[in-house]
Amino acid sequence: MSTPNQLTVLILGSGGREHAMAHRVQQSLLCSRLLVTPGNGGMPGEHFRVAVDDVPGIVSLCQEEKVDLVLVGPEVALAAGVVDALSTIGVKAFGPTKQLAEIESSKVYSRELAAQLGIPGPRFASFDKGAHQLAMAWWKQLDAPIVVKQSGLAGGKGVVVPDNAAETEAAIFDACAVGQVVLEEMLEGPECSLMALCDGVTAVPLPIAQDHKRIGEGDLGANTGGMGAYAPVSVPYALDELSATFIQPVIDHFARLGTPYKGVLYAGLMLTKEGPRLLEYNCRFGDPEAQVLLSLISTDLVEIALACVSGTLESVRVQTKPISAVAVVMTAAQYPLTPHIGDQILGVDDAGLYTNIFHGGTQKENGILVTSAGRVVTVVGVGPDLSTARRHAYARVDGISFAGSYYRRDIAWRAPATSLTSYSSAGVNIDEGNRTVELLKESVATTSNDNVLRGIGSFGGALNVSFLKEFEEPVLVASTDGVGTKVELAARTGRVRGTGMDIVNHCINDVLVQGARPLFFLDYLASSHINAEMVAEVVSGMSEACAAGDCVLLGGETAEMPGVYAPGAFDIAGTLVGVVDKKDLLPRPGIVKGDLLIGIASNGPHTNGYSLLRKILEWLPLDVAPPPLTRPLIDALLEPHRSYLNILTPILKDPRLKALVHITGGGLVENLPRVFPEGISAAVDISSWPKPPLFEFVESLVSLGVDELYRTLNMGIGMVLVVAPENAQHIQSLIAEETWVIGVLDTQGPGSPQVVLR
């Protein structure tokens, strides 16, 4: 046996995970000699050619090379019983025994153990090989989407998430033909990886990581061994709380049985709306999660492994650096089906600050580094924050090349949404905007006279101009607004025509809710430098919207402002003036308790909430269509704001219509009260209309509360009508599209009108 600071350490495995382990062991002052088997083309240490599941071969290697400590990477070695065999010859091995590794090697055993220990998870059932009819019957009785899992080891790929009934039947049939199967109720929510270091009694959880299993951006396509990861992940649960629920019960259970679990216990979790739920257990470090987690741990890995094996982990202070790490996996052509191998790899030896490259599918042929498997290298970037770490990782990826290389451009794309708990955290303060309006009212009031009927705080200004003789008592209604940060997306993607439609239609709707039809529109466009083609495209969108609204694009202003706007950026604002007879001005008097709210669909976010949307989708490529979207994300985001003029013309002068509400910035929560008299509130049933796919997608990502979400985005309702209950059906029949009764008015005590979402 070597002295404590002259240990011979062996790493079992050949992937990026094992390279990361070898990298950390190589840095250890306790290790004097590093061995790896079978290794790859980039791992440090002395290389041997013993397969990880060749237990007799591993035993012989350890005896011949006088190995003191073995760190086991892959699950196949643990399931083969390598730890058991090494313990019989007195070699310390970091990992659980074959019996305990069954927590990963048998999903049936794992699920039954979790159920026995009361660990929260999905409804499930297991079936023997060939029992596809019984499995089909269970799925149909469950009457819910399911996940189909092979019970045995499958290299992270033995899971099928079917999209429909036909795919479910095929997945069940195929899985039952292979062997034992577990069917689980499909859970919804973000996944994350909780890994803990264990010594049989004590469990020390590591920072939460998130893997990206799917091959395609936006988490689409086939499952892989892992396309990237990042840590730490912001989750709404304390790390110790998660460990107490999902890790410690397992450790305590095996301790009671006299079979202490040592090594890494990995709990794959789904963060559902009902709380965290167990997806699976693994008996080793994840790959590529290990690459980011080992980049965060500052404590000597050899010291940790020895403490886990000897049962003294409590005496070791496992410390992590206050930084972030992002791992991007580069894969061979045609991965994950039949990856092409033998292609030369360039750029991995170039120096890179704040990054590490961990080899997976590489080998040396005549001194040349070539691809040898699907997941070729993992590039890890670190930094003081996630954005910096991500930037470092992708900058290093850009310097690596091999034929047919592929990597996802969206690693950590869900992270921006998890850090936002309010619209103000995206850089927009609705409350401060409301306070500004209140401060302005007094100043604006000094310019008012008896002809001003609507002022600041309404959807638009309204002025009595009775000299328009074709009206009995004409009232001019004006609205000035801007498109907002939606223009950044339009500028970045070169799709600017829709922003011209946005500004016109937004203003049309703002005068429409006061019963007015549009007369003329004036625009203002400012940019860093005037680009004639871009301006023409925007104005063409305005002209199209004005023509559809039967109003004149009377004029405008184009301003060139270098130094004020970033290169390529622009901004749009505009003013629209409409006219209405005073007797037809909305809202009409008589809004009372019991009146109904009728919702008309939006066709997207319109022109509001884009600071939030851009923030949470910052790292997701805009050309992908993650479920439930059925078209590319950019198409959904840049859908022009719809005009409600034509659809509402048949009812504008109907006395049974009491009010219209345009759902703009502030959403349902802040726009509805604009038309309520004192003492009136509203209860809105947010389940009463179908949510468009984009809003479903956003809701699944963010941590915003319901009120905050529904005052940031319109969530599928762009216009609301207020009518008496006895008139609701008649009014709805005059609207040439589907509408929904979404709420009812009620009375309330003193104070501002309120909207309660339920």
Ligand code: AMP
Given for the second form:
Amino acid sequence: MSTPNQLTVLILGSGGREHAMAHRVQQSLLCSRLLVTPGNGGMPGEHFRVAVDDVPGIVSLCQEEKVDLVLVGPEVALAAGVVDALSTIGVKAFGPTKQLAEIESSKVYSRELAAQLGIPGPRFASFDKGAHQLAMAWWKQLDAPIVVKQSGLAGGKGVVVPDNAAETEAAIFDACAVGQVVLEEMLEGPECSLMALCDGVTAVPLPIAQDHKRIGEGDLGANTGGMGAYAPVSVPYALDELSATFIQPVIDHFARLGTPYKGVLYAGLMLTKEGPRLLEYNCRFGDPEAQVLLSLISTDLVEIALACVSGTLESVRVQTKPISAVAVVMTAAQYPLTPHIGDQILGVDDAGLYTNIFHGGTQKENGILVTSAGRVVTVVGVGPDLSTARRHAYARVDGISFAGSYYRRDIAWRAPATSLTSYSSAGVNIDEGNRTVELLKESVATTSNDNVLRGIGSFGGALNVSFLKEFEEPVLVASTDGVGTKVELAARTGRVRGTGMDIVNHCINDVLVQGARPLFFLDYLASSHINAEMVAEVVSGMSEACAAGDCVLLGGETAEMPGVYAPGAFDIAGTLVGVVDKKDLLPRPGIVKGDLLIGIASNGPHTNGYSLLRKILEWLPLDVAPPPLTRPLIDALLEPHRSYLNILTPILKDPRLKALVHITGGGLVENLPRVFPEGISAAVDISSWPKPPLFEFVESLVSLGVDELYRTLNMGIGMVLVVAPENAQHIQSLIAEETWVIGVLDTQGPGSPQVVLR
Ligand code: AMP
Ligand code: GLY
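For comparison with the form predicted on its own, would you give the structure of this protein in the form predicted together with adenosine monophosphate?
Time for the whole complex; same chain goes first.
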């Protein structure tokens, strides 16, 4: 034998699992020479052509090449007795003997052993070849769905999970024609793979992995050798507990018999509602699970294998990195039925920083890499968490191509669900939602009156409107709106109350310009995350504005939407319904050339133009007050939208008021024409009212044309009245604050704009 750090190591096999093993052995400081047989087009090391189950061939290869250690990949080699033959010639071989490999190669044996050792599993019965009548009788008497398994090795194709009685019967018939059969009660639940390194006495469990056996996404379609895997899987059981239940009893059993089990023992588990249950034992690393597990283990694989063979595993600290790994298998066209081979493979040369590419069904033909079997290559991505590992894997998959290539896009799809234990772990906190309702009840109550039959907390608000009988012809006027990206500034600075006033007042003004007074308001608040105090604060702003407008806050909705809204962000919207007698509906007819426009001040940008404002002022700290501002920028920006209801109440029914225009998004330019009859235009004198400091400041900063600015911001005018010139003074005198004549109506010339700014 060579000196300890000069070992010649042989790997038996040709799949992704064996490539992953070879990759780790190649990194080992204990190995100076790596051999593989039969290998594939991507495995490192010296390649030989001896088949894995050619026991004499492998014995001579080991003798000729002075092999010190053999790592056996596939079960067929173990079942053929490779380990037994090698140990008689003094070559260390990692894996169980032929007799112990029966735990996989005979399902009858493994089920009976598990039952004998009291290992939890499904009810089952085994039958000899040809005994299909007995098998049918057992199934009938069980009176439950079953799974039909050929006892012997069938390369993953010996198990039928029937969908119905006819399929069950056919499967029993077919399986009994082949050989011994095991029938098992069909269990339900997610599956996982528990693998342990064993030295005959000690078993060291590796992180739980999950295979994806079906060909189709969402786990549909035919069984395959495995379409992908990930680890670690979060399961509601401790790893040691699972090992104590499913692995250690087997190891102890064989130790008692004096035939120690060495190598990997693999327990396929189903996590049923009643607890974990054994589906099968395998006597080797699972594939593709090994490809992810070997990416997580940081301990030298050669050191581990030597310790397993020599019974010294206890002295080795098998360490796994605190990261995740995801394997995505790329298969050939027509896999798993009749995989197409011989197609050139491109894009596998550079593994990538956070990925490994393991070959399974590739070979070199005249220097060109081509497909040679169904599972062509596997990309294993690693990362600090599962989603990063997954992203790395899929990003690398995109760079690989061959004719008819296929892979599942859903590897690890069950993981997000299993790591959730409550709705709140998905980011939605029902308790916080309930606390919110408690907090806002009080402020909402201030808007209530005797007509409210059902308010906040009901499925729907209910309002008694018998008072509408007093109206000649009551007309309902409704408006729904939002407050735009002003909410972003509010969220950023934590000053959210004003946005509640904004939404209500915006809606009040919208129904007001049709002559209507508000009746009730319904709000909607959505955020990435509900914070009861924050929501209550917004709603208290709404309540204050509602109360001031004699409007009932009749109901609302709070939605917690992580992943839809950015962290910390929120949005609000609302619907307001008002009422007006039809005879008082605005605008009134008779808007003509010569009528005057009377402007009433806004008290800020109200709810419009914030996307522009936020951009212009992006790098200015919000607490500064550069001239001509007389207060901190943020105060000017967050000043709530004012309501014009109370100030306009004295003139609302005055027939001399022809129209009201709420200056919202689109500014004077877009909003004025909304009340103009055909053929009427307006000339607005933009020097006729004093510009508030914020608008002056913005105007001094931008190079936008005047029209563009006045199309985006209200520029200091939030409401406009249309009156005949002879009534202007009288109407102005009825308004309890300063107003300005800001323009005059004219006929619209052909092709000329409806609003001309001067
Ligand atoms: P096996 O090779 O015995 O693990 O079976 C292959 C696949 O068949 C398993 O991964 C399961 O998806 C399914 N299967 C096996 N046994 C059962 C069972 N008793 N109940 C439900 N599904 C099973
Ligand atoms: N991945 C399942 C197996 O290797 O048997």
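Heads up, when I say rigid core I mean the largest set of C-alphas that superpose within 1.5 Å between the two forms. Predicted, not measured: the structure shown is a model, and the values here were computed from it. Numbering follows the first chain given and starts at 1.
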Superpose on the rigid core, then tell me if the C-alpha of V292 is displaced by 2 angstroms or more between these two forms.
no
